[in-house]
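Consider the single chain below, provided in structure tokens and representing the form predicted on its own.
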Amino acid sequence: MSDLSTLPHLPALRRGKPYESLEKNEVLDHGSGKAVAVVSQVNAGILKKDLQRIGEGRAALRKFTVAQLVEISAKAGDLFLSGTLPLGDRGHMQSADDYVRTLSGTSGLPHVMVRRNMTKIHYALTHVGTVLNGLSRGLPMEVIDRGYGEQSGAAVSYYPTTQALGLVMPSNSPAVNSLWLPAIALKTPVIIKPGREEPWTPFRLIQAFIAAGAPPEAFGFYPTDHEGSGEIMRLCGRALIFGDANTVAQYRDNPKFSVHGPGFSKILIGDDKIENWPEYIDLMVSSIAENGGRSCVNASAVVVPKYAREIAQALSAKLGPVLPLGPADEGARLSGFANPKMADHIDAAIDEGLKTPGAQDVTALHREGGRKMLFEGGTYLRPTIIQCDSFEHPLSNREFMCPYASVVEVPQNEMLGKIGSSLVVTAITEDPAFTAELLDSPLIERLNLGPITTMKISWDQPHEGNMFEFLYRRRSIERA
């Protein structure tokens, strides 16, 4: 049994001071079962008297001016990226392959995923000027330094939304935390409440912030429970949520909060474009896999006007056979998860979805085996490719943790009514009339035209939400 000890010990973060809480939670080797490190869990109390004294934080930014935070970010993401960072309160050091192996371990993801995430973070710090430029659409930020400016001649002025950004965190995938890095030099405070099987990232990049020079007192990082959870939505001016439909669900049409529950991303292919079908397999494999199948932007359906059926079996003959791979293996593709009860969970709903007539588990041809497996002590769920008969179908627009999509026969001009909402749509046509139905449609968060992957985002065309849309509000100003 492990000393507890002698593990780091993640304290929480009050105004980036570390504190030590009586009540801890280990975090756990997915496969193993030990207990890496332990966290310090703070309650609900702890947050409301720290939120009251949040303006310190954004008067700590204030001194700064954007320039010098994109600075600031730049060398952050660095830091991030190839630094030695402290890791808790007890002298314990984490170097970044440290970070890989450590995350690695209790998310499942395998260590070249982990890298792969490590790379779109630092690229988001180290582009944060390109970025806000885009959000801005070429703002001066000087305007944001002075709360006044000028902008394509016209006078204009800006304000701040919130005292602080609250950030309930999801242990999915290291890239999710890119969303909020601008928030820092765009001069906002962040909460985080980090993932309970993924405290790593937040604190890394927290750590990575202040050595590059941010001020502490920019920074919570509370561990808590659901409770905690909800003071931090309910105190900070502006939170970003994460979570299935049904969680997100209630707190969609409320301005304060930006919601970011599954995607339902697609690829489409149009009439004119479906006889080279097999050109576009490898696109809709990596849409569908990469990053394990972990992220919003994975495509969870392939919607098609014929030859589902030949298509449903190219990409079980690419994805069936895939299986699970030591972590440090370069070609690993798949991801342990940290929880096995989640991996029951999914397991069993597309086993139920099966039962209602009109589908078929096309990958179980092209696979030896059940789709859940153990490998080294750890959970793990096999691509699954489903053809469903109709759109109808309870497995056509479902969205898992892992390689899932539907491949679906729906007639071109029957598209856009059927897909419902979609995070993500890469449409390969260039049909003129059925491509002006796709960019008149509301339900398209991000589009594609063209046989570009699901996976591909632009930072300064975010596919979810507008970073500084959500933190800033313009106003009416005139300057006699």
Second form
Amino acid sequence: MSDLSTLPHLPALRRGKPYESLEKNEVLDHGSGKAVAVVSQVNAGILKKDLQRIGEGRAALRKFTVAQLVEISAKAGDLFLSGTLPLGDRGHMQSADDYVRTLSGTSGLPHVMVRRNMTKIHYALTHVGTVLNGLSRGLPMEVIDRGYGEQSGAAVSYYPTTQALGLVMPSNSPAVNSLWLPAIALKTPVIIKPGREEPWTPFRLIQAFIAAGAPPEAFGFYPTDHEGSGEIMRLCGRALIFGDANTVAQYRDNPKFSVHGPGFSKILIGDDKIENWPEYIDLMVSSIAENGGRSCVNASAVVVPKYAREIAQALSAKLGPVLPLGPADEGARLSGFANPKMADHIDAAIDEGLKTPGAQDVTALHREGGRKMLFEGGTYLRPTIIQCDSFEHPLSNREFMCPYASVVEVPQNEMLGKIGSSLVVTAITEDPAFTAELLDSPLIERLNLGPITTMKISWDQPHEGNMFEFLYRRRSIERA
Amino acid sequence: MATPTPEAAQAQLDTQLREIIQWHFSPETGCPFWLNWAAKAGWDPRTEIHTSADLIKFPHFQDEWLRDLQPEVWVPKAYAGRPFNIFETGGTTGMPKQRIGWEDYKTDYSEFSEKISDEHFPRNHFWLMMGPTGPRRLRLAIEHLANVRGSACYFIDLDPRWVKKLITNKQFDQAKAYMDHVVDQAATILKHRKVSGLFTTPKLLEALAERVDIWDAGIRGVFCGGTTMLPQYVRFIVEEVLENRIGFYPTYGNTLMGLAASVPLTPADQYSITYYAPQPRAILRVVEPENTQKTVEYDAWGRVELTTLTREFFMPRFLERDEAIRRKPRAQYAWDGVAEVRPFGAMQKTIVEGVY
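Next block, the form predicted in complex with the partner chain, ref. the form predicted on its own:
Below is the whole assembly, all chains and molecules, this chain first.
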């Protein structure tokens, strides 16, 4: 057993100030089960108390211009990617390699995926100016500094919608942290409840921001319980919500919240391109399986007018044999589960779905053993391709935290009526009529026309909510 | 107050035990319940119970007896004809457990009065109780405590059974609205009346402090009870709600046992509160859940077992729905304490505690 007193201790950060709680959680290595750090837990009352003074965080950020904060963000990006930063309050330091190893150890993500996520975060931080330009449609950021100004010859004024941005973070993928990064340049303090198994990324990002010159008061890091999470959502004027379909459904219509649930992202092939389907198999494989299949932009369904059986077979031949590899292996494609119960739950849910006639686990023909497997002490789910007879089948439109996709045959003219809400749709077609239908569809958040992986996102275009519009609202202004 | 030696405390407890056993199991003084019980049990506690170690000869007291039987079965013959109070336990739904009594609560709270300071609870002033009143012993007990200190007390009721129902039914908005309603009333009293002493539950205290500056409102001492208070939460209350300047007196207890006071916190305690039973009138043991005859080691977790030993009520070895850490005796108590009390099985399942 590790001596807990010598492990790194991640304190809560209350307006940037470390706070060691008497109640701490251990963060465990997903393979060995050994504690690698302890994290201070705070009660909801502490959040309520601190949020009463959140104006101080905002005031500290207001002393900077957006341009200065954009610069600080870029510097923070470099520090995050390659710097050595404080890890907690017991004198431990964390290099970039330490971060990769630790996050991999506790989340089950192989090193190669952690690095890819780091690169995404780095890109987001070093391009905040571009991102803001895209999100605000070219608004000169001096308008945010002064509160008013001109854009394209018209008077404009924007006011902040909140004193702070609340974040109840998940543990499944570090890149989700990129969503809140523009808030700092937009002078909005963040109140973060880290995921239980993933305190590393938000803590390192905060340290990077502070080292780059951001005011510590702008950062709240509050490992807390369900009640504390509730207070973050209740008391922050704006909050990002992550969760399953049921969780996000409760918040979807409330303007205080930006919801980030399952993406149900899809690949559609039109009648005009279906005969060329073998050309797109690699694109489908990467869309389904990149990042361990954990992102909301991973494709979870392939919708085709014909050849569903052949496509399912071809995908399975590529994905079925994929096995877990050691975390440091550059070829690792699967991610372990920090919480093995989640793997049990997913495995059981797929098996339960297969009891309904009309679906086949095609990957089962291409792998030895079951879907769930233990490897070097970690729990993994192997890729799963399910061919479904129709979109009515319960497994046709599901999303799981592993490489999973259904392949469903649907006539092209029925596709948009069947697929439901989809975060990303890659539509492989050049048919003008079908393209026009896709462009008109209110169900698609991001549309890729042509053979583009669903994993591609553009930082200057919002694919899931517009952070600028979320944090600022335009008002009419007249000055005498 | 000088701390007795452990031997003296044990001797005092055993004397009390023998006297109470004699009282409840003698036809001239005992109550129908225990006389009938002894007749069926086939042994006479008066001849077999000599020290507290002998108490394990009794089976665990069954709380159904307090639900299913009429209250008069608990009236000692010596008290026949004297009207009694009927007190009910906290937040349970359905038929509540009922305990009858006459003077016990006054004895307990008069004794407790000696453990709170005049600085925090000035004499001849005013108190506010915000918490479960209704059929609970606490209602009269708090008023008595205020009275013995020359003070009077305002009351704001909170019905824990209703809160429990709301939370069980996931009507969280309603629960919050009800809590706001209770806190509103307290804030109104504090605004219009001079109050220095407050009895409430930790959650209500937190909610009240969000609404009003309780120091500015005149509160100098807070007496809290009724729920789990883990060290971090205690620290939060002391440092951030009471801002290290209002006296804090956590207590543990219930209608069946009485009131276990806590020892003043020292830095070494790390905000872990230890409570001591009002011996010799009650005994708290921390026992192995699977072998309740055995006490756990010091500083180990176990289930709380309580025994009440008064002329008004004899209740041997009642297994509480709580678990706690067994602590060593500490001045001014020469017997074991219980610390960090929380619902039994709290680590295994979620338990509805509501606003307690």
